[in-house]
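Given next, in structure tokens, is a single chain: the form predicted alone.
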Amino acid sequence: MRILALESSCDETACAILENASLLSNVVVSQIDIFKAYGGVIPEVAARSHLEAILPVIDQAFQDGNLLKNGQNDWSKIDAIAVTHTPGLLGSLLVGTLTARTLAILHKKPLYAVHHLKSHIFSNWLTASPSYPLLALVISGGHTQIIRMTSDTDFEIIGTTLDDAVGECFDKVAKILGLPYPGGPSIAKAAKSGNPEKYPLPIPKIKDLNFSFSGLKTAVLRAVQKEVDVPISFPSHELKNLLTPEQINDFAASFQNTACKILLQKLKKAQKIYPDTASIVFAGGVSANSALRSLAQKTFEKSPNSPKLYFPDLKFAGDNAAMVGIAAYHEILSGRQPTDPYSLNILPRSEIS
């Protein structure tokens, strides 16, 4: 089975192109260099974006996958299209829903519209086979949530944030010490140079399982206020200005080293609480993060009967669509029916259903 897959969720236009499992193409255009000079993403401008880039993408895919006939896209070869369909910009997810239950019609291919955050986890199966029951850690700049499933298609949310997404939150505090957009590369980047025990920071006292990220923003931003002695009325903006580099290498340091407790200690209060757990999974952008990565071995690895872990390759961590083709390609074998082209609505809701 071929599944040709979309993704433009946000502010990657993405097509992927999979036989079974494998994987023959993934083409990537994300739009991080347009939305540096603002700090974060515009969502008209992205769906304009994506306007501009998809139908190239698909050609590029088709191409890399050696899937022509005459120099054309041969959809012949095409067996189902799956896209992203929520949650994400609704502009955005427009063009790539639009587009796809566009080509199903024409070219007469079953659609499967699929969940974001099931893509993201299901990034892990394109270079391994975790095992269930299993936790995913979905981390990203919308979303922090903890997962707990026990099949293909059986998901239960057990921990979600109650404000910020820590991805969210490494983007304000990489603006704060005056750090390029994306937040998550830069922090990671300033924190190799930095001390991560220089400026100790609040860790949330939450309940159950769920994260707060708001709290430690602002104890980030009150710790710069009080480093370069200024009121707390003085604009954030500016703060940047008065800090040296090495300042900002060990805030950066000192952010990313609380940041990853906060999510590996509920992690692991989540593991005791499902003490079969075979698997622990990683999933979205932040789960690139170095730090997160070497902090969570040396915190499962002293455990008695401590699940595997599992990280996705760099290069699916973020928003591309070969994760969006490999969800599809489980759902399918899990017996899930196509979605009618005709009636398929966005939904820009958080929380798989």
Ligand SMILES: Nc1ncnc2c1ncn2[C@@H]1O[C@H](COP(=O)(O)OP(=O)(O)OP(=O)(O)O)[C@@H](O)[C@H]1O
Contents of the next structure:
Amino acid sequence: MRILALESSCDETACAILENASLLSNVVVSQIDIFKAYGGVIPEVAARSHLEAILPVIDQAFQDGNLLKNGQNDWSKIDAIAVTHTPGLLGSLLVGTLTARTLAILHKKPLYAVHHLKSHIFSNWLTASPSYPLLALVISGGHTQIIRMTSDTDFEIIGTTLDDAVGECFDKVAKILGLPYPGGPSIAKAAKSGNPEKYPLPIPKIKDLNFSFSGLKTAVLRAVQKEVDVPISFPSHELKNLLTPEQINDFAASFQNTACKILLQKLKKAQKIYPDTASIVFAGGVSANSALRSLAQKTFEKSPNSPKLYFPDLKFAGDNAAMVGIAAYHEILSGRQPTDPYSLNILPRSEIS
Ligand SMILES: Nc1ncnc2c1ncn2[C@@H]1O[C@H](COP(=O)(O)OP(=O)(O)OP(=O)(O)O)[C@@H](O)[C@H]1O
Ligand SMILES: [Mg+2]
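Would you mind giving the form predicted together with the ligand, to go alongside the form predicted alone above?
Zooming out: every chain and molecule, the one shown earlier first.
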């Protein structure tokens, strides 16, 4: 079965073609360069950029997959279309879903609408086959969740953030430190030259498996203000001018270390509650973080009945369409029926289920 998958939930326009679980092509056009100038995503600009990119991206995926016939996209080689329909930015989702619906009707292909967080989780199945039951730590720009899965189709959210997502926190702390957008990779780079113990930052005391990251962001802000000796009313966007490169690196390392500890302490707690956990699967943009990856290995290697840890290949950690295709493939194998292209709903926010 060949699946053409589309992703446009935020600021990447992506198309991938899979033959069963194997990737034939994987095209991602990122809008990062546009949003560097603004320090964040502007939803209307993102939607317009998707509109410009989506058809060339699809053409490129056919070309890279050697699926052309007389120089045209050979739709007879495609068996199904998959698309992200929730959660995400409304205008961005609209471009991907309208394109997918139109193509499904035009070329008479079954359409599968896929939840974006399922795609992030299934990015791991592009390179591995984690066994169940498992815990998935979804850590992205918009989400921070621990999800227990007992099969390809059985998802239970057992922990979630009560406020900011961890990726959002990386992005906001990077802004305070004057590091470029997107904040996650910038923090990770600066942290390599910093001391993770230099600035002690608080770990929230939340009893259950939920997270909170807004306090950590504020704690970094207050610590920076204290370090450069200005009052708490001092504008956060001017702090970067008062910090030395060494202080920036130390703040980046201290923040990253604390964020990783918060995530891994909760994950460890979840594993204790569910001792039958066979695998732990990391997913979403923050799972690219190398400090998190090595701390996770250290945290779980000594645990009794150590679960096997899985991280997505770096090219599949952020948004891409290969993960949409593999998620759809697993849903189809589990008997999922196609979505009616005339009545496909887009939902800016909806929980995995
Ligand atoms: N190496 C890294 N370390 C930490 N964070 C990172 C790293 N690389 C990327 N990120 C963060 O990952 C986030 C982007 O991930 P992703 O594309 O999965 O999120 P999203 O699609 O915007 O949100 P969602 O998937 O929740 O809708 C950003 O917040 C970015 O800063
Ligand atoms: Mg995402």
